[in-house]
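Only one chain is given next, in structure tokens, and it is the form predicted on its own.
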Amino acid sequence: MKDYLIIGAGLSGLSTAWYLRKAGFSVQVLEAQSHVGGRIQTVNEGDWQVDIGANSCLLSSEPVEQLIDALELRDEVVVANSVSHNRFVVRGDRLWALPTSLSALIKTPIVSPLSKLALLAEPFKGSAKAEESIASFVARRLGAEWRDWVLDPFVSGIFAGNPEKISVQAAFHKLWLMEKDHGSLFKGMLARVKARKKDRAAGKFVASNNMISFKRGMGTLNVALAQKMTEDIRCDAQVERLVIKDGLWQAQTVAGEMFAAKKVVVTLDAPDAARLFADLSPEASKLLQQIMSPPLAVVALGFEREQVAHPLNGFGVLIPRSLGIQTLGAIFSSTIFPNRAPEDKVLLSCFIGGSRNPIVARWSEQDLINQVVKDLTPLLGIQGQPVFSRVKVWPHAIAQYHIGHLEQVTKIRQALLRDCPNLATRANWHEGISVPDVVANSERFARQEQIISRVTL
């Protein structure tokens, strides 16, 4: 029997796994797909590589950087091309670079000079007396250009969703903190540069920022993680049901395998963990099924260089909804990493579909392609069709931190501890998207089990 039954072999559930059984703790990782990975799988066809779900990481947490290590993937490690700091978005019929200087943001045409004066107002601006959404956060900030022509497009690119329901304190809590603890974002962003000086100084960890993947992709991340556990992943063994008894907890395969353990940690998407908890937890599967989580379709498409007029000299550009453009955005994967296409062809990782546009998880994978090509060729000087193409749709792609979220998790967590004792979640809809979000709170979920294991002793 062992210590943790672990339900699901995404990051979350494997980076849990790994610094469980670093604090000395026994696991057995249940996953129903065949494969493990979650969001996070490479795919090679010939010379072509793509990333079908995260395309990269920034090296902004401590874990990060130590897992890297612990897994010898540091020679594996690509960092990101200098030009990928130039970041576009559609303004008009034309690509625009976001604004990184002093000197760009003056000359820059994606706001009006009204739009660009009324910056110098932001830190004498009153601070929020209740939760909202960021596109209010920012619009009263900043003003109402740099919501529809900069945030909007950026939180489709991060979330797929609208900006008008996303929660700036859950979604975006480091942009919150700056008003709640400084009054502005721009005392905010000083007192956080003056923050790495003094850290940096003092010899402690300071996060680079700098944007990585793999040679060979970033599910590269994934497989390392499970070659070190293989005796303690189980993949094709989708839980049925899960029980207590006896003080212990019982999973049940569809397949009718049995799987027992002291205590159970849940990293499903919202939909999954709700049809899980049903029976376990009414309470909270209600609210869980309140989570929004929409499809995605990445659309990945490969062009002979000469088919694409647009240099692709940055990360890649994003969208605003106001245009009417059904594509959310695209990155320019071949420009950011090597080896992602083959010599003389470029490779662009397209989205579509997301909390306003959730249709298209019907559309055949064609229709998907004509779209996005459809949408980007004018944008960026496409001739013909693509010499490449990959489409996969995630169903539930991204949890939505809606106004309210925080709430609604709290009351989910409650729910848990009062009808499912020696259970947690780890998962998106909780703890962060990002890959460094996962991690961190994984070494932080093992150490504190670790604590809790020895007071308990």
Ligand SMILES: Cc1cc2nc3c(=O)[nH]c(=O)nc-3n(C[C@H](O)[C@H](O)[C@H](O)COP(=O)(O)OP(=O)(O)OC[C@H]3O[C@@H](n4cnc5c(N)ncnc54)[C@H](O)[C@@H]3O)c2cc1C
Contents of the next structure:
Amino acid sequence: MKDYLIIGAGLSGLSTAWYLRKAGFSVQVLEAQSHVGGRIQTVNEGDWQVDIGANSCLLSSEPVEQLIDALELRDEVVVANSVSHNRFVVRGDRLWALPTSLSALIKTPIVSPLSKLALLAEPFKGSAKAEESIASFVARRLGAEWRDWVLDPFVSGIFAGNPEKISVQAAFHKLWLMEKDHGSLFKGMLARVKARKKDRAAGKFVASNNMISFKRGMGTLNVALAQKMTEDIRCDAQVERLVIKDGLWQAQTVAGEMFAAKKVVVTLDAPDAARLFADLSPEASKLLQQIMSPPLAVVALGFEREQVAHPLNGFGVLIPRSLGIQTLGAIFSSTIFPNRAPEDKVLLSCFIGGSRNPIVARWSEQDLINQVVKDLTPLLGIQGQPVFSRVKVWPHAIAQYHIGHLEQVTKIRQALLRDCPNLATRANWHEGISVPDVVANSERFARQEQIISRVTL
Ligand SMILES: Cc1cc2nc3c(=O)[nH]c(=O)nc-3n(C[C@H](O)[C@H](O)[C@H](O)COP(=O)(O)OP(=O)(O)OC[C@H]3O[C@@H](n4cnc5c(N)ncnc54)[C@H](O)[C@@H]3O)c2cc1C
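With the form predicted on its own done, generate the form predicted together with the ligand in the same format.
Zooming out: every chain and molecule, the one shown earlier first.
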């Protein structure tokens, strides 16, 4: 009898299994697809290498660094090209790099001189009285132009979401803490720099915040995790029913197989988890259905180098919604990491859809390619059609942490605690969507389970 059933073999499921095994527990992972990895997938076609889900990982937590070492992946790591600090946004009909120094800030045409001057007043602005959206937070602290020309495309790029609805407290917790603890973003940033210095001097872990991937793409992480646990992972095993019988959890797959364990961890996205909990906990299921995860298409386009006039000397470009352009942005994949495109060619990973344009989920692949090429042609100076393309539509790409999200997650947890003993959830709809967040949460969960098991022995 296994200690844990883990439903789903995306990064949440795989890393939870990895840490639970390390803590001395036995696990059985069940995955619906014929392959592991979920939203992290690298596809190879000839000399093109495309990440059709997550494209990079920020080294922002200790567990993710430790996991890379434990999986012996250090030699596989590639750090983003140094020009990646250039992040472009569109204003007017051209690309401008976001300022990263004071002199660049003074010169940037992205916002008006008045909005630049307004930054001086930031440390003296009051704090919010209630939970608010990231749009209202930025407009209140920095001004409306920063919201419209910097924040808006940034939120579209990360969350494929609507900044007027996304909660600053839930989705941008570090920014929210800066205001709460220091009364200002500038003071908060200074305090962070000081704290990092102090930690470094004391020999504590300090995150490098380097942007990385792997020579063979982000999928390397799934493959390495899966290879260490082959005997514990079952693919093509979609769980359609979970029941608790005589104090044990039983998972029934669509093919009719049964698996049992003492505890279960559900690592599915909100829509899939809602379906699985429909009979077990109707209240949790209903609340999960309310967490929006809009569709998003990743459109990877390859061109001959000379087809693109722009030097592509940055991480990518984000496009403010007010311009009425459908494409949300493009990552300059072959600039950031090596081995993404054949010699003398470039690879762009473009995004279209999201919460303000969910209709794209119903478009054909060719329509998606045509729209993205049409949108980017004048911005990047593209000539002709792509020589390579690959499209992936994620029907429920990224969970949206809207205002009220934290309260909703608490209610879901309470309902599950009441209706489903010995069941836990680890998923991207709570505690962070990014790769380092997912890994850190899995590590913390296994540590807590180890403590609980010692106490109850
Ligand atoms: C397009 C895109 C780009 C992204 N880019 C980045 C990035 O650059 N950097 C970053 O840090 N993060 C990025 N993210 C976020 C990050 O990839 C995800 O948050 C993370 O991979 C989620 O992992 P997960 O295991 O929680 O979910 P998933 O990867 O969705 O895993 C859930 C798994 O459960 C399986 N499943 C579903 N139903 C069942 C069932 N009934 N029975 C068994 N199995 C089931 C699914 O097949 C899937 O494999 C991106 C996400 C998307 C969609």
